[in-house]
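Consider the single chain below, provided in structure tokens and representing the form predicted alone.
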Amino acid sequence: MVQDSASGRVRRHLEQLIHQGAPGDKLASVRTLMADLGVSPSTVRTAVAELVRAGSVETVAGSGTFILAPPTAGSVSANRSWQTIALGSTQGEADLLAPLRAQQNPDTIDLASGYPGPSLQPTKLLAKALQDATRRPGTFGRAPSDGIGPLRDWFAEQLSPSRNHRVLIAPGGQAALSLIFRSIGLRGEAILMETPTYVGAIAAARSAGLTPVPVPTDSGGVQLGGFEAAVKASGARLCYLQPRFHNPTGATLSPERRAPLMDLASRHNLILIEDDWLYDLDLAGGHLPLAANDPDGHVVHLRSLTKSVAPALRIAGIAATGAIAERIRSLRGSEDFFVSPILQETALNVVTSPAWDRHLRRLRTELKERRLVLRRALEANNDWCLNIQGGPLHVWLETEDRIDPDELRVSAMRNGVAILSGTAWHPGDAPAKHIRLSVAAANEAEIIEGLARLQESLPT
């Protein structure tokens, strides 16, 4: 009886958000309703499986359970349970990417966004940027698929004096991620990931096919003994990398262990994919990329232009050599054509800007200043973080093992914080619980705030 009793308010309680809802939506998760509600998860599937078989919902394998819209007179009632049959299993975790797309109430103190806030942003730049972008001959055309030339170039000169590598435009970083691994992987191989690692490339590398191998990291970046015995292990030949600021520790590839590295992947015959996410936000500088000395082309080199200008303009250069560069040039063609000549324009006009120096300078004082604060906030009040890492955007927190990190985020959603679960950034198991906070989107005072609702948050 308590069983039923505990489905019937589950039920209840479902019906009220299809009620509020609309056809398409996705209902909440059996983690979130267990959270809310006290009960065990059976309890949640036995309410789901119920309305399940009363046509109020669908559940989509690997996706979650979504409203269906209400029979109409004489209409016949849908039957999707064939598509969950035809799309078969899903590649590792479901949408890992939600929490990063999430969408956040004005009210919410934005704790877990990498993306520049508005204080943060270059307006004025960029609005001068895009009116000059639109009074160009052709800017309301086609653009060839590698992107257009000037700003290729740019791309190719920041990293190479040279211009020895061949470009190609992108929109946005993520966008290139899920290009560069689909063109030059093969479904089913290894691809070796530092563990913890950007969930962004997890889930583009799963979606591509490929499977994930944890490669063990320290404070000088990935360790090359675990990496060489990974690679023997694996056979693998791709390995995805983030050697400056690296996310979510923050870590930067030693000096040390640049050379033995890049000797490595001659050895192996590896193909080195290189996020340099921070390019522009490199606070201390002198950090080369690995690119910059690679004569014999293993690194495939990818710098976006978001997290230094504003998430809109989404614009990121693939830089490589060789069969590389053309077989990623072939699939980016095939794609979707061209990426907007406007925001290419827009983007070449606001790195090319004398204003745009400037504006970086600002951009990493603040972001300093920032993140100053965030550390001192937590220092003084360590009483559940065990160890605290991160790079000019984020920390990386460690927390008790009493504190399960999704749980965390769902309680101090309630309260008015966003901030982000670790779990998913582990390409493997997760050896220890952690949090990721950001200072891009939040202002000093929305800081201290923000950790202060986190507090609140916490398991008695």
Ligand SMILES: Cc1ncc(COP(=O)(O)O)c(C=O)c1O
Contents of the next structure:
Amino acid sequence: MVQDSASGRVRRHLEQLIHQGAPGDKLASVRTLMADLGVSPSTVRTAVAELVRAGSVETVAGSGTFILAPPTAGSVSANRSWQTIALGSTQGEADLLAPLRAQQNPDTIDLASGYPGPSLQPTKLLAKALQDATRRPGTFGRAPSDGIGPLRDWFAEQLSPSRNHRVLIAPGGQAALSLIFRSIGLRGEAILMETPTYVGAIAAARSAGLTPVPVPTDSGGVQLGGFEAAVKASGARLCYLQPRFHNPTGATLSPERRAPLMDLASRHNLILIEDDWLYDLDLAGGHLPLAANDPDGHVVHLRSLTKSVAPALRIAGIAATGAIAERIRSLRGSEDFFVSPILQETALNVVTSPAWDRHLRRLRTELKERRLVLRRALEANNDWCLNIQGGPLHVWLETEDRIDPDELRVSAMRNGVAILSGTAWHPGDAPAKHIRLSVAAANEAEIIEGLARLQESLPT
Ligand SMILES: Cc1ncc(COP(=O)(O)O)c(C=O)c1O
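For comparison with the form predicted alone, would you give the structure of this protein in the form predicted in complex with this ligand?
Following is the full complex, with the preceding chain placed first.
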């Protein structure tokens, strides 16, 4: 009885939140509701389950509870609970990438996205490139599943003038990662990953059935002693690395570690998956990819244009050699036949235009200024100066112990600023709490205002 009335109270509270919110909004977590209303977890779950049955909300495993659009007049209320039975047990994977994909209100300040906002996109260059592409014969037809020749050549030549690599075109870096993991990984096997690392790589590895094994890093990139110990302990043959401007820490592999790392790869027959996601934003331009000096073919290199051009230009190049390239290629063809030639021709026109270098210079300068503004504001504030790391696009910020980064993300969103929590960015246990703030989509004034809103979202 007590349980009934308590869950009724929680239900009424939730109905009020649903009334105030909009479809797609996330409801407060079980933990927050327990604390706010002084009730047990089972009481909260009972109330949520009633609302799920009523079709007002849906729960997404690992992500939370979201408001659903009310049924339109005349629509038939559906009972899809059979699907849960038909699907059986979950594959055990929370949707780690839901926060990256979350839609925002137009007046939310975006300190979460790593994609350049409209003011950083080369819109004129893109529009002309697209228009020229549509005039080329064959643009509306099919393309080879490896990608169009001149674009593959461009990626290969950038990596090494001798064009030693076989390049395949994939629809963006995320798709490239997923393809690589699934084509060369065996379900159940270990993959070494720097900790922390890009959450999208952790999610793609897990969905390929691989088990991420954390490898320690510092400001010089992956620590070689820990790396070799992890290879020996796990028997891994695969390793995912970001040697340039690591996301999220910003570290670049130090020059002294490069040859020993390649030596380790050779002694242990390792495949190194080099995610060179910010190739185009290297301000100093001095770091050669590992793949550029890899005669025996240990490295699979990938690079995408989404960060340096625009999110909609979903084009990535995967460069590999020998049997590894062949293995990736054979899965690539069965995935989706080919990447749209409209996008490939447009990308080719963009990167071979005389305006490309100018755009990159402008982009780098603007991002550098935004980053300075963010760092200065953080360093001037006692709440944020615990440990600040980061690269050209992001700041990776250690938070005080009293702050729960997942809860901060939710309350910041309510206050009109989007950030990312670092909780899911560790392939193993997280040694500290972090959030990630990005400067790609917010200008300087928005960065300052976003930080003020974030400040207001801190627990008192
Ligand atoms: C390190 C890293 N690799 C790969 C990707 C995926 O790239 P894309 O946006 O081209 O799919 C991202 C996206 O943020 C990233 O941060």
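Please read these numbers as outputs of a predicted model, since none were measured by experiment. Note that the rigid core is defined as the largest set of C-alphas that superpose within 1.5 Å between two forms. Residue numbers count along the first chain shown, from 1.
For L17, the Cα coordinates differ by 2 angstroms or more between these two forms after the core has been superposed. In the core-superposed comparison between these two forms, A432 has its Cα shifted by less than 2 Å.
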